[in-house]
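First, one chain by itself in structure tokens, the form predicted alone.
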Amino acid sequence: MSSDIAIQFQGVTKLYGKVLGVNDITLELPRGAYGLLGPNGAGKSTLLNLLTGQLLPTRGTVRVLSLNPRNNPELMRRIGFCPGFEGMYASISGIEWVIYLLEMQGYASCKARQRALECMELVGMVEGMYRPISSYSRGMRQRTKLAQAISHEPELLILDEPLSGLDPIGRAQMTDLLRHWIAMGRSMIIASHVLHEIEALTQSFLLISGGRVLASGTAEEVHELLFDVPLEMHVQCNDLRGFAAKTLAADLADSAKIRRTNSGGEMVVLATRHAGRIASLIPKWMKDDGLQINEIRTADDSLQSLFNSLMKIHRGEL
């Protein structure tokens, strides 16, 4: 395995009894920043727990920074993990918890305290760091978990929904912190079910659903996928029937219906597999035919819709 490869899965399957966690995943990720996107229950946490060695694959092999992650103290010194679960001692303060974990990494007490103070300040926990963790809000716990994940300056950060529970200001602050981490040339894999959270950090994505990696690529390619799977388009314009007729005549829609909007107006509802093609033709129709578009949106412009469609493609249903 090349030293440039941060993560390698070779035919990895994880079963929980008869329940499938991840299914036959094979991939290689060079060092860099990656977003792991999927709906709840898609297998994201299972994949991350395989990376940290908390789970053993039922079948296949996992390598992180060229090492087997299972019971590997050397690797634990080189990665930082922000788990989706709490996993903190409620009776101690946040600063004590970060110090304790740094000492487990081999830091002397004095250096561990200094570094813990620096990291708690970085994540915006100066005011609350001496309070017991039991008194923390969910956002404060997320900040503290991120502080411990970065405290020993690992080569690779593994983050499971790190922005969950943060208010908008906290999300912006943590996003800036993670952007700085990436800008320093360090590696990261961050799991989320929210596309725009990942887009703010990296242009490299893995889409996972049903325990399978269904697709990978850039943000632009993900958005193109959203246009290339079957979906509904809602269009409000000055000539609803003419617009519907154009799309049907060009064989760009399976159906076109006129419906009432919530505000009392009307719109065209298209069932189409060619939303991207329709969007590219609209400027021409506006110029040539005087079409005026008031609103255009996709009812299914969501990751869940994309995952559902990709799963159908994998099963041969589309």
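For the two forms, the rigid core is made up of the largest set of C-alpha atoms that agree within 1.5 Å on superposition. Numbering follows the first chain given and starts at 1. None of these values were measured; they are calculated from a predicted model. First, how it differs from the form predicted together with its partner chain.
Once you line up the core between the two forms, the Cα of Lys287 ends up 2 Å or more from where it was. The Cα position of Gly265 differs by 2 Å or more between the two forms after fitting on the rigid core. Ala256 shows a C-alpha shift of 2 Å or greater between the two forms [criterion: core-superposed Cα displacement of 2 Å].
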Contents of the next structure:
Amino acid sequence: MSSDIAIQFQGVTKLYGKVLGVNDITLELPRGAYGLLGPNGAGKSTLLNLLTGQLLPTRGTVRVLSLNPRNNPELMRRIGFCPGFEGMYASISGIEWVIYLLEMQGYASCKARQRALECMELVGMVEGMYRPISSYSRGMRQRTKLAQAISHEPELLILDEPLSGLDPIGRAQMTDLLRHWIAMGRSMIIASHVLHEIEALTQSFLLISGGRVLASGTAEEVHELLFDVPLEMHVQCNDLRGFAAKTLAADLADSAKIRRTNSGGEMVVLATRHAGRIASLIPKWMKDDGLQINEIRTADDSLQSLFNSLMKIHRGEL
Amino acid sequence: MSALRAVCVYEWKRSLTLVRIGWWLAMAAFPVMITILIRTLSDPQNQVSIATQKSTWSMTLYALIPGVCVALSVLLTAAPAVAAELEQRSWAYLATRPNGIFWLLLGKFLVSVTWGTSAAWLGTMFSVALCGMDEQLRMLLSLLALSLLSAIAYSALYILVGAMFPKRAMVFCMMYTVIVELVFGSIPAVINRMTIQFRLRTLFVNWMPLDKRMKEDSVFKYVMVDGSSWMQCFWLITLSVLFLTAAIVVAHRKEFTSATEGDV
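What about the form predicted together with its partner chain, after the form predicted alone?
Up next: the whole complex, starting with the chain shown before.
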């Protein structure tokens, strides 16, 4: 395997007794930053636990930075892991926790202290770092978790929902920190069920649901995939009836309804399988017919519906 | 080695809470209180030979200190070694460090040995002083050495049982102690040689001031072996290394994650 490959799954299945964790995953990810997107229970944490070697695949092989992750000290020096749960020792302070883990990493005591201070500063935890973890807010705990993950400067950072629980300012700070991390050429895989959190960091996605990787690629590639998936399109424009008539006449919509909006205006609701084609025709209609679009959005733009659609594609139902 | 030092320092700091110090004092005080009770309640008119008295005290203190005091002390510290990390969900952080599980279990083992031994030693010093027998130095040194060996062996054993059954570690440790160490260890058959008690008992007979007639008693012959003390120490250390190695192997092979809480 090339050393450019950060993560390789070869036919990996993980079963917990009779429950399926992940199902026959084969993928190869070069070094870089990836978002692992999926609804709750999709198999994201199982995938991350397989990457950190805490779980052994029932079938198939996993390689991380060309190494088998199971009980591999060499790999553990090169990866940083921020789990989705808390699990830090509540009775000690944040700085002590990071020092402790750095010493577990092999750092000498004084070097560990110095590095821990740098990392706590980096994640914006200078103020509360000498207080016991039990007194921390959720956001402070998240920052401390991130500090321990980056403290030994790993090549690959594995993060499970690192931004959950942070306030908007905290999110922005952590996003900047992670962007800086990526800009330094380091690799990262970040699991989340919030699309925009990941979009702010990387354009490379892995979409996982029901233990399967449903799609991978950039945001555009995923959108292309979903271009002709049936969805509901809400359009506000100056000529609702005209717009509805055009789409129906061009056989681009299955149905069109005029509906009142919450703000008291009106919008046209289209049931369509050709959202992409409609979007590409709109500039022409604006130019030729004086159509003025105020707003276009799809009602089914939640991540869950995206996954439902991908799941249907996967099963061959679409 | 910084990892081992870190685990030991952290675990020792954790032992210095009021509750744990209270337990430690209770463990140390237990043999002392029994000694005081025996001294207070025994009949001074009772005409028993000095040799018999010495033997009785030797057996009593052996049962109280390297037996009950050490076994209970290390049960409290070694048995939950894995379960404590799983319950507070810190396992993932430690398992993703280079040889993290190895250093964690080794560190917890050392802390358990020092915690159990220190309580037993304190109890030994007071108990031996209060029992009022001669040959106190011999009795003291023997009990100190037996306590240390007992703490090493039982810590390793309980860490292994705790790694195998983290969900009910203490219950399984107690069950093992009663069934294997006490029952099997007292059966006059080859199986008793596999127990810690068998080796400790042989050392007890070799080291403690016992009446010669008692040593030649047929009961002793069945539950101990004629052999050098070095050989018994060697077997105890070998058993401890085997238990600890097995514990590390079991902890490495098991899949303890948040996704498999059934293991906890």
